[in-house]
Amino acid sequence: MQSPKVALRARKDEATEARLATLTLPETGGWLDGLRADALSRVRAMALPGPRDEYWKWTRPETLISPEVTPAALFHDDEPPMFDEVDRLKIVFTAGKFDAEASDDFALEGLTIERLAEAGATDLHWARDLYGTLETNGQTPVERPLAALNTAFATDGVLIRVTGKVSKPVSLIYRRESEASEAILHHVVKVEQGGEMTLLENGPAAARFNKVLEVEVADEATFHHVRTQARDHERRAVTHIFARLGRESVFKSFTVTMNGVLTRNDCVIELTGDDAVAHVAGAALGDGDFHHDDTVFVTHDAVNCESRQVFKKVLRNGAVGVFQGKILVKEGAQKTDGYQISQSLLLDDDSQFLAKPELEIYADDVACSHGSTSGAIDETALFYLRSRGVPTDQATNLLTLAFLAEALDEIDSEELSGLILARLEGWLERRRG
């Protein structure tokens, strides 16, 4: 007789062999294939996520790894696309490949840009030493088989090498088609030393969309990230960011996600260069059939480094929010300053917020914080706008954005943070009452 683990492990595996079964290792003739076939061999090692696996206790995967794709209606507004507004380089993907008729040419002095289809097919390429490399490192100590099943299967995807101060943002652009789809992409961004660039994503990519992004940041280089979930109520999307910062870098990174039915944004950052900064930070409103979750796990493993993890999350109408956020600071990592903040504005009984936040502490000169709260509205605060002639309606929307402001308070460019927020306000005025 099988042991529970034993037959628990049976099931994961033979979940993961089926979902398998509907995929086909991309081939293109270079360095790439060597990484796939690793990859492949580690998801097959590690099983793709089940029920309960720890950190994923209360986000349920199977949607995210069934052989069938969940049907997701298409979306249609008058509401323009996020970020038109924006003096920017596009890279639009449809249907989870590369449209050239609809992106921008990719000369942008200071930064280089190739798919990764036709790189990957290349001898030799820069790319080579990075992809999957941040992914891996990411697997400990927690395992993330969603992001290695992306590396072996990823069908498209962008190699951004940033070599000077670039002049306007790289937008990638995700649409889609059809009410069954599936894209898998993935995207490596390396900052050289005094390098500095902004990242913006948007766009509904697919039913269900896997994503892994790999940033490495150079001594004294900058990255920026800004990235939009939205105008499809109905996808399912688990999306990973690992990153790695030299001395005296800069990583920021900011995600608003105001629909879909299940998002599961994953992000890893090792500080490994002195004086170095990381901030992660997300607003998230959710209406109904809303389940969010934002897992993240900050390493410091340098001297005199800066972390911040903000997160807040507006949940009605059974919308459910999570989040899970570690800062491990290792032995050596003196005068590290981590701070964590997750909270929940709870506008009905029937929502709820589940968090996990954690530190682990192998130093002993730091500054180390996390916090996390749920709540509903300040009743005193409404009454004193009701009591100024405010309608309740009204009020309840102006202390909403008064509870996000410190997320968005992450993004440096007040132009970004000013589109966002108005979008954020029309989200609030659609959903009044």
Contents of the next structure:
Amino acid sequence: MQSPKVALRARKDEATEARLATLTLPETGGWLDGLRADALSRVRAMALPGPRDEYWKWTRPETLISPEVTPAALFHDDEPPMFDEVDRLKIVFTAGKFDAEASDDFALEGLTIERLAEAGATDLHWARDLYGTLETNGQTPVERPLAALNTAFATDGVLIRVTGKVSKPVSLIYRRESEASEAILHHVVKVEQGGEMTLLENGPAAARFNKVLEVEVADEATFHHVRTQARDHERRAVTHIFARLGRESVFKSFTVTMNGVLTRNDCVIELTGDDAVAHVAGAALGDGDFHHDDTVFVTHDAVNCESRQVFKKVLRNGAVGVFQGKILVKEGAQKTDGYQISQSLLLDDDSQFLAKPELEIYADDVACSHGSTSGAIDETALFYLRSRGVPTDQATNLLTLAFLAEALDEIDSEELSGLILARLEGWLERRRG
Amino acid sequence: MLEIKNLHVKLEEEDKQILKGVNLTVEAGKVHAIMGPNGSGKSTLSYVLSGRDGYEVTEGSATLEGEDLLEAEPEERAAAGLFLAFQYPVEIPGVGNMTFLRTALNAQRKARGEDEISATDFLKLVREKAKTLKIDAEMLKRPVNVGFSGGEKKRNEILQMAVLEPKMCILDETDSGLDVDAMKLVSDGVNALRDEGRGFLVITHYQRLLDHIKPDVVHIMANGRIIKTGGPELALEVEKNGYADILAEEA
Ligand SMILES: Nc1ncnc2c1ncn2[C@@H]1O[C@H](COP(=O)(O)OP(=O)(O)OP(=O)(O)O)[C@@H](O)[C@H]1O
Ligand SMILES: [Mg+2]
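Please show me the structure of the same protein in the form predicted in complex with the partner chain, now that we have looked at it in the form predicted alone.
What follows is the whole complex; the chain from before opens it.
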């Protein structure tokens, strides 16, 4: 007789092998081959997540690891493409492949860009040292096998090295063409000392999208990240951000998600240099068949660092929101200022918010706070607005935007937060009445 | 303008009768005041008229310019010209005061089939009204009533009234929490709006406000009913002797 634990592991191994059987290691050659092989053995050692994993207790991983992709109806967006108005350098991936025709030349002062698919042949020391490295670090204390899977099998992505202050954002656009497509992309960004860049992302990429972004922010460097996840109702996405921050560096990441049958966004941040700042925030809006999971792990391993996690979710018609957020303050990480808030606005009784906020602190001179709330529209405020002539739907939307405001405030750029606000308004507007 | 007939109201949640046959008519161009002991039902009357949830009208009617109020949604009543200055104005974090005002004004205009006000005209309008109420630009930028002092909240109510230009204004204890100067400002604000086409119902505990806003008629409310109606001298009598005599007279 097998013990239940052994049997469980055997089932996970079986599911993992079934998934691996559908994939082939891309032949990108050179230094990448070894890193991919390493990652593959890590996947096998960990096994892909199973429904009994503690870290997946509120989000079912089956459809993210199944050999077959569940098809997702193509979505006909009635809004102009996101960030269209922004002066930016565009890099387009169509169906998971780099689309040279739709992309701009990789020419922008202060940075160099290489494609992952072509990088193996070139001797890129910095990328070789980083690719899969932050992902590997991010596997402890909690395993993230889908990120290792990505490192092994990513077909493409960008490797961006920032050496100066870059004047305009680099914008990654993920287009999608067929109903049952899959995309695995892996990006690496290294912002060298004193460098500064903004990375934008938008688009569905595929019916099932697995994406990893590794970011090293060196001393006194700044990295801004704003992304919108596609409004395709039936798409699935699992994404990981791994960031390592040096002294006096700044990392800010904001994600807005509207729709999507399943989204799991992991963000793993390590503050390794003193006086670093890391903000990660998100707004997720779901109506009906929507499951959105934000899982964040911030490690303070230096003195006088600040971290903020601000996550807001608007849920209606049975939508489900999940937040798992942790602040780990290591021994010696004195003067840590850690803040975490996760809130949901439930627009009806069918919707659900599940939250697990955690603090783990091994230093004595720190200020950490966290909070999680779940609530309905404030009836008193609603009546006040209505008594001034604002119809119920409009008043509800106004209060919903007010609820989201704290998260939106995390976007430093007024231009970008304005564009996102307009999209949020549009989403709410379409659901009136 | 406002006609309330034999209005009976109970709480929806419990079997508690609060208004027990209120009769009251406010004519256009007139200012009526309501005074009365705590808990007599003054705020309840104002909430029921503006359409707040939680109350059930068991008998009677209320009309604004002949149109039934009680069946209408709160926003429809507002668009029809009813305005309540709240006893406890509500704080709305995340919604800017200006956004709030513009949204309200445009929603009312839209409901009445009028065009939206342009951004510049709106700004001009609000600045002008705010100035007379000594509400500074910084306050206009803040979220609705958040971090406002008690008196600032009340002035903000009057600002909304001045911008929305309702036909029927109900002021629920707008004087409470105001210092002497603010009381004067608020009264001036109200007096500026006094007009042949506009009615006022001013709920207050103090004669002081009525020195500034001279009422045409004063009502005393007790135990869910208007028990006495008179001229301005009735307020003076209350100020001097309290409610004991009037209540005794009624009993
Ligand atoms: N929602 C409610 N639940 C329970 N009791 C209520 C509710 N609303 C009103 N009441 C009760 O109804 C009565 C009338 O209240 P109301 O607020 O109308 O009095 P008021 O005349 O405005 O008093 P005040 O002068 O103190 O403002 C009070 O006894 C009050 O406790
Ligand atoms: Mg009252």
